[in-house]
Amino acid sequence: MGEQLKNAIDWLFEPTRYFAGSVLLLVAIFLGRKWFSKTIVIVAIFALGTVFMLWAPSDPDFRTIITKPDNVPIVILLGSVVFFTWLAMRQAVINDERVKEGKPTLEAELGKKKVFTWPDLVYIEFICMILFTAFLIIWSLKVQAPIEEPAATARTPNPSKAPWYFLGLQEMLVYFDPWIAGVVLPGFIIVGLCAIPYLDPNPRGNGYYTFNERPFAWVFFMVGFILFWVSFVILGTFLRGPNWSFFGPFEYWDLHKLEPLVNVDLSTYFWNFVGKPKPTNPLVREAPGILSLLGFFLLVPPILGKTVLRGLVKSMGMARYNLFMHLLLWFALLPIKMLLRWTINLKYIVGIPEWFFNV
């Protein structure tokens, strides 16, 4: 039963199933999120995360990769996180209600209990402080500093991860050329998520939680945090082994693990499709991609706005919602481009190395 299990969560961490299947889960969040906020599913969800971490550590493989000193940070982080989104959506989901039968929020009630600063904020802090550095005193005497010996380019690590946080853009230099893995699409997802406030000209939910006022701000950070950088550190510390090959979690990181995979870019698919020698002109043989790549950020915008986001083109402007659509699109670019390179191989959409673009 108990490999029958350790199997099972395998394949279920398969990479195209891993993502498809945290968008799921977002979206079950979102449309469920009365269900969600109660307290009884987040005991739940903690109680079942506690038999799991007391039950796996058995496996030598899950154990080897979970206590390492540089993951033993991410195995915190996911528990703040499903806490914290819990927590706020709970926020959320009271403070409707209570808009609904015409009652203050929660935050307007407590801002009625005004205290001092000094001592009841202050002192409260300070005592958080003297713990919180005893914590981490105890925990640099008893957890090992992930230090290696000094670098050498005759022995390099295998995998050569980046830190945490920066494994989120190295799993995206898989599938995107430096310049667009390292600067254009970070940049996008810093910028997009800085420009919640101006984007949104919704004026209600400020300084207080609420989903039904500010549906879009919601969805918007959530899917650039949870999507787009806690599920991309989650893969490349856990998921991401020798090789930079795809790992269950129970499974043996086999340094000989090789996966023989012919990436081929959409050219290559359109010529022999058609029955024809790749042209040696780089744009007539990329035309292909480069008109689906036109497509997608010139037709899609229009397309949806006057479909299913007329409401939205109304409340934001058409200047606003062009830009929006713009910037999500470039997010959308990034696992539509992962779940073809799993599908079907497809390495690039537009490949012109002559000219070092390569999207």
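Positions refer to the first chain, counted from 1. Here the structure is a predicted model, which means the values were calculated and not measured. In this text, the rigid core denotes the largest set of C-alpha atoms whose superposition between the two forms falls within 1.5 Å. What changes on going to the form predicted together with the partner chain:
A displacement of 2 angstroms or greater separates the C-alpha positions of Y198 between these two forms, with the rigid core held in common. With the core held fixed between these two forms, E101 has its Cα displaced by under 2 Å. After superposition on the rigid core, displacement of the C-alpha of F188 between these two forms amounts to 2 Å or more.
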The other form holds:
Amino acid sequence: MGEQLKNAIDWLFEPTRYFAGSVLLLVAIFLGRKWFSKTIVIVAIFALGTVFMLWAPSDPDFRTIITKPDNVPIVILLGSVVFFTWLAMRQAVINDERVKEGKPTLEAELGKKKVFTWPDLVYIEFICMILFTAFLIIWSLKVQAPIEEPAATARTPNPSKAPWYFLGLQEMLVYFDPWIAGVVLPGFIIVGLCAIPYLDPNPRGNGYYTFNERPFAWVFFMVGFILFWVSFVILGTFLRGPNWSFFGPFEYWDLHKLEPLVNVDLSTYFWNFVGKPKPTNPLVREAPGILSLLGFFLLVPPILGKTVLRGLVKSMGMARYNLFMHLLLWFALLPIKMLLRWTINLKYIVGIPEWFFNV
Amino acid sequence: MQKLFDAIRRSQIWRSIFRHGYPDTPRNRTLAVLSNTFLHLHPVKVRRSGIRLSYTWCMGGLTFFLFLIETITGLLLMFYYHPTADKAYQDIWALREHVPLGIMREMHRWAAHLMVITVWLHMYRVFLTGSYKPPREFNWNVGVILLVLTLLLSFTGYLLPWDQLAVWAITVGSNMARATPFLGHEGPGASLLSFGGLNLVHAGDDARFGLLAGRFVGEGALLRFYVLHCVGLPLAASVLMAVHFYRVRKDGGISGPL
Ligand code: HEM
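Just the form predicted on its own so far, so send over the form predicted together with the partner chain.
Now the full complex is given, and it begins with the chain already shown.
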């Protein structure tokens, strides 16, 4: 029974299933938010989580990864993201309900009243500080900070992992070259975050939790933060072992586990299909990929803007709309590439290693 | 006993510090906030809706609190640490071996991890409450820079123990810089920047070299990261936090329905 359960969990956590499962879970949360925001749900999640965390470490392989001192924060991250997503959703559902009944939001009702900073706010801060300090001291007494062997630039550990908060980026390296995963995408994440207040044309939902008044914003941010950041960090920490191969939570990190490399460039597919040898000029050779990318970035925004997103163009204006779409398309490239990798083993859409230009 | 307390409260020393009676009247509560340098970060009165834990999750406050813990524990660690390739590792090791019940390194490390988490969650809550909308656009941007600084602080600190974990994590992390378009020697476009057959961008002068002060993570990188970690980045973060808090108040306090 135990072994079967472990095998089932290992099977379930394989990256494609893990990703598909996370997507389904998010969709379920959005659609079933009324149900998800019930107290019993969060109690059940944490009860199950506790049972799991009591049971699973009896497995030696699970214990090895979960008890690495630097992995404790990721468990905290997971728990707190689940909890706060629930808490936010709960207040959004309550507020949306109240607005439907013609009542003011919770925040509007409470906001009418002002209270003194001393004692009301000072006490909250004080108690938070004391609890947090106590928590930190206990944690520090219980878990020693790691120190491994002295630095040796000649001996590369396997796996070599970046600090945990960058593991989302390292996971993207599976699908993109470093110039995209490590430079362009993080750069656009920062630019995109900065641009959010100037791109969001929706004046509603300022200063209170609401889903119905800004569904796109909530879905967009939760997908970005939960699916492509937090869940990637968790994947990179717990499920990626030597050579960045996938390992289930109960699997032994075998140095010799090999995943066959069968990935193929788009250009190879194309010239095989046409039945001609690959041209030597890289620009001609990669023309199919280059044209698809140009089409993706140059045609998609105007086409969508003329049709389904006409309303958005109107409320945002041309310049903002275009900036928004280009950032969005860059991020969309990631799931697109992931799907292409999983379905047709695509390596590069455009592959010009001569110039380090691989997409 | 009561008399003793009263005497203390009437003494010149006490009254020179606290210019108000016990804060249990509206007047004294106002004065308690207004006359205290630190409490004065706050307005005298706040909207009931904004201070509920369920609204702010106290995440911004906790991030700041963790930053303070980092400053104190980090200062203590600096007394025992030399940023040189032959001493750094031994110093860290000595902290564990020679200090009974020493938990400064642990506090510093775990609080740093927590700070990364709390700053993410803070951003999450600011987004979900729509608090970046006018008039708070600018403060959101200050926040984004603080987020980057928090990650950089953590990243530079990760190298300092100078063990395998540290060096290789920074190697993997900084390898990305090698691929910066035009600025990294393995980045797209870099090979176009050549002059008479001579590459302008190579492993000895590209973006990664600038970050690490060398072609690999060595002593130069250690010193560079140390200075950034202990002086440069904390200074920048402190200044921006001051701006951030000031703007929270100038933008009308913690957000609420307009
Ligand atoms: C070192 C990092 C940071 C510190 C110490 C910090 C601290 C704070 C504090 C204490 C508040 C008061 C309300 C609260 O606690 O929620 C606040 C508000 C705010 N923060 Fe931050 N913050 C940081 C990073 C960020 C980031 C990364 C963002 C967004 C990208 C951000 C955006 C904002 C905004 C827009 C407000 C006003 C929110 C409102 O009025 O409801 N901050 N910050």
